[in-house]
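In the block that follows, a single chain appears as structure tokens, in the form predicted on its own.
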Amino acid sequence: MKLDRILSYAKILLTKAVSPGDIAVDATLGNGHDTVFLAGLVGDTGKVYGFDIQDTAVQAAKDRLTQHGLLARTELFNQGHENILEVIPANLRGKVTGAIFNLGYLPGSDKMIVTKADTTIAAIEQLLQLMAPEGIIVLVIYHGHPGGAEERDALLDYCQSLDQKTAHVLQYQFINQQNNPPFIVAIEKK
């Protein structure tokens, strides 16, 4: 297949945005895969800030980062991504170049603990204040779980309403797949 799959395309977008020495955000730590990827992109002089409400996700990310020798490049927080502005230092406003959300639930855990549109939208609004020009926020939207369709629709409404003078918004998805396949919404700050 020559078309990039969803997660591959998310990485392509982040690779275009994040360079060594940059600041990045993993808004949903999950099992730490994106955190490791971002920590590789920011290099020894950059920093990744990671958020998750589940202790198991924070620990899984710490373990994975430790296995790759990347823990020192990160600061992980056991709290919701809607607290980004409270946690990321004020001197980093305008300096975040990339951020990713994997929405839905933590694979292999309680499927009743899911991301919610209101906290995700709050986090996006805060990130837009922190993003550098041409910084990219990637939303990987998994919507096949209970509540997923409502979150998807609210996020699409929000993203479509973003002023085109503020951001470019892209939707990338496969439209002929069954079982509610995930898709990407990418927001590039102008």
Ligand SMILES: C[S@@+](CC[C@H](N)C(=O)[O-])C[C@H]1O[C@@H](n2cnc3c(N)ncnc32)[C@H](O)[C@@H]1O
Contents of the next structure:
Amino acid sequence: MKLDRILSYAKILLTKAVSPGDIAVDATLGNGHDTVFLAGLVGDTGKVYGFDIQDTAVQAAKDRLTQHGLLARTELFNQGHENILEVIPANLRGKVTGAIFNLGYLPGSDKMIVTKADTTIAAIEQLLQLMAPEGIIVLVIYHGHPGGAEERDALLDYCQSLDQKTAHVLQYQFINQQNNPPFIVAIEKK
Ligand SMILES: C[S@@+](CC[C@H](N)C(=O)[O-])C[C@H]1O[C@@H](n2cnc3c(N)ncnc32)[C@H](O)[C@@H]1O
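Show the same protein again, this time as the form predicted together with the ligand rather than the form predicted on its own.
Starting with the chain above, the whole complex follows.
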């Protein structure tokens, strides 16, 4: 298949946005796959801030980063991403070049612990204050689980209402696949 799959396309967007020395955010650590990817992009001189409300996820991400020798490039918080502004130092405002949200539940974990529209939107609003011009927020929207459709619809409403003078908003989605496949909404700050 020549078309980029959803997770590959998320990586392509992050690779365009994030360079060595930059600040990036993994808003949903889970098992830390995206954190490892972002830590590779920011290099030795950059930093990845990561958030998850499950301490088991934070520990799993820490273990994965340690295995890859990348833990020192990260600051991980067992807190909701809706606290991003409180946690990320004020002097980094305007310096975040890339962020990712992998929404829904953590595979292999409690399926009742899911991301929710109100906290996801609060985090995006805060991130938009922290992003550099041309910084990209990637939302990977899973919507097949209970509560997933509500989060999807609220996010689409919110993202469509973002002023085109302040952000470019893209939707990337396969439209003929069965079983509610995930799709991407990407927000590039102007
Ligand atoms: C789909 S998983 C993330 C998968 C992860 N990217 C990976 O590489 O394994 C979603 C994660 O979001 C977390 N989560 C739910 N609500 C959250 C919130 N308000 N802030 C931060 N993380 C949250 C869940 O605990 C879960 O680990």
